[in-house]
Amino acid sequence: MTDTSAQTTRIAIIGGGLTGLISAALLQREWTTQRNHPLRITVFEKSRGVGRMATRYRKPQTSSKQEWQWAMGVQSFSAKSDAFKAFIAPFIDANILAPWQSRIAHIKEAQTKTVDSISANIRTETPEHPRYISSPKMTSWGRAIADSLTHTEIQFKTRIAPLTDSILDNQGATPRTKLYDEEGSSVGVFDWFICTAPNVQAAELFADTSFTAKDKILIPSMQACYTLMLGWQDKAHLPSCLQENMRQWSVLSLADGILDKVFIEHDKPEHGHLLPSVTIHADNAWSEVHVDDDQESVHTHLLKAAQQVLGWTSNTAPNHIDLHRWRYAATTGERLNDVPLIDKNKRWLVTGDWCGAGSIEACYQMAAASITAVISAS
């Protein structure tokens, strides 16, 4: 029998957001139809799940099998570039995204008013530039994603450990990369290394090398964001302003505070069946300011914030509130000119969404941008 191992090319993926996740699914697509000689693609994901969109939910402790349902991070997105539509058209139709037509209302001043007392300017969003959710939750997406992967082994929970130039095996035709984990324990030997995570995170990884690029990871910066995360037991019990026949709005964007957006969960499609559920993002530059700042605190903070801008009283309070952070949310300051970042004599190549616009769309760019130049080096 032939030994086809050493005619396998095979590719690690650092991350399983939606930028790891795409950059498998093309890349096992371009494999297929321009080399003849397997492929095996190893995704690393540090956390117990993929995608980036991520979902919490709740069931409160009375008997109701309903469940209170939070969209905690990227709460939609956009499709404008006639690739990315025509990636996103398989899970369309599969009813995996939805499209939403929010209607959202811009205030300012939300720090000393509430909604009540504020004349909201209330715009619809246009049909030329549908957002999408994904459903029936936002997870649904990322898990519909990996299970389209043919060619790929996704190992959850492994972080892996910083690289240095000994982990290269230069003793072949091409260089390979030897990969341990945080423990000390080899991972696998791979043609191609393609680190997919936020920035700060991919300059600890190159830190003690000479990765020819590696000067540039952090020139974007990136911001962290903290979610707040609010539940009520029925919508008899909600504050006037999101009450249905009282508001004209789905999404508030605020101004001048330290709250950036608040959604209506129950009003998104398929979500009727939900406890009234609300999602609150803090803005990113006071995120930024007080990511290390004690966990109550910032609590504190920005539920004080919400009462102010929602206007409950103490029968109308939220009976569920949650608070999560998220270290590296949005990416601001000056964008990269030459993406993905690759040093192609080690075969190593950076990639992710805040290469670009930090959007969903731009994890699809990065993607196969990335995807071009391995195939190209190859």
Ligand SMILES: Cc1cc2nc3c(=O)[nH]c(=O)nc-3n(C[C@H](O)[C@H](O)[C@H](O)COP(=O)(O)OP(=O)(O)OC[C@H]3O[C@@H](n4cnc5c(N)ncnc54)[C@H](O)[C@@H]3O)c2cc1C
Contents of the next structure:
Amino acid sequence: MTDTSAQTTRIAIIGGGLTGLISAALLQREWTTQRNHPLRITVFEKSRGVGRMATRYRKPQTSSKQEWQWAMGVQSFSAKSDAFKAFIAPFIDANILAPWQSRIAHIKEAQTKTVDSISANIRTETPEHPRYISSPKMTSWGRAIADSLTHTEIQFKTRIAPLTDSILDNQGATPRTKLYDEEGSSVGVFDWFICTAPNVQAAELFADTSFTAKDKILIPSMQACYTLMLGWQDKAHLPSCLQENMRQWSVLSLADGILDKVFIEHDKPEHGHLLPSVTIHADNAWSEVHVDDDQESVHTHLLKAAQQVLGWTSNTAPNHIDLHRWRYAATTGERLNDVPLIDKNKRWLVTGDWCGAGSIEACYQMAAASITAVISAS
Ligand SMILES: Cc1cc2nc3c(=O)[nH]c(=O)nc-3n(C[C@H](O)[C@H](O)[C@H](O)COP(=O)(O)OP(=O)(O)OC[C@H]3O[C@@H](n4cnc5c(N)ncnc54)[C@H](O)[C@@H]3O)c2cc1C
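Now that the form predicted alone has been shown, please provide the structure of the form predicted together with the ligand.
What follows is the whole complex; the chain from before opens it.
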């Protein structure tokens, strides 16, 4: 994959989440139409996979061929702008993204009442904008974008080490950045450095540099989210509020408690084959306060709250329980006005969903704005 052409523009993208992948996709498309010299993109991702649209599976210990499945991060996303709708259209045509017409129920008093006891007061709605899920798994879309990249190499399990001003080579006509991994090995020299890490991690990468927009990185706050994953052995053993004939909803939005939303996974399109699987996101503010607590105690608190709302008994208790902690899940507080942070002299750019609304559509918007900035400054 090494490109020896002196003419080639080399771009490093830190992060193989949706912002990084969409940035690579838009960059290769725009570059080939606007520039006539070669482009080489390298995406560095510290984990083993792309995208944060994570899916977890478990098989029960019985000989069942079925399994549980939970979309443990983002559950679904909306596409409001025409540009984002156009970007996702080929993936909808390829059946990788599917619209999901969920019915959302809103309940208050979740701290003290079960869903059954207040079902008469549940308000249900169908969202104004269709929401999309990735199929057959939430990870499928990220993989499909990665597979479509032609000028790009993705290096997994490579954590880029914090930058310093001394890694900049200003000898040529334009500055170039030499990057190192956390073992101190050089991973290449690049004409542009694009960082899509969550803002706390981005701040660590630039802490010892004179990056001009460094002070703005921590303006938005990011809050944590705990995710509970519950599985039942069959539909007959579900608590009554989760039985299909008793339920008018597939998403339950809870106010006033430590839980935020309950999602019925086996209701989603093409998910009917699953064993009953329910994902519950905890409230972001509660998760942030308890982010470093003992995980056993968090587990106990969340499970108690879930049992309070869903009202299971010993006969209808879940057969599988799992917990995941997302340290940087939701963007809150002051916004950065949907613009990436750029230092044109160094050719360093910092972007990510947190520069915008902290959503999948924000990943697209920030990727598009970042690529426009890079191409116009190149
Ligand atoms: C629980 C939860 C629920 C959500 N619900 C919704 C929803 O309903 N709708 C919606 O639209 N969005 C939702 N989101 C938000 C959505 O998931 C994010 O907007 C999106 O995934 C952010 O993508 P990103 O590429 O900007 O960041 P990330 O996915 O965080 O990608 C950044 C990548 O950078 C990598 N990285 C960091 N530092 C380094 C380094 N030094 N070297 C190499 N790699 C590095 C990380 O490993 C990571 O993969 C939810 C998120 C969570 C966690």
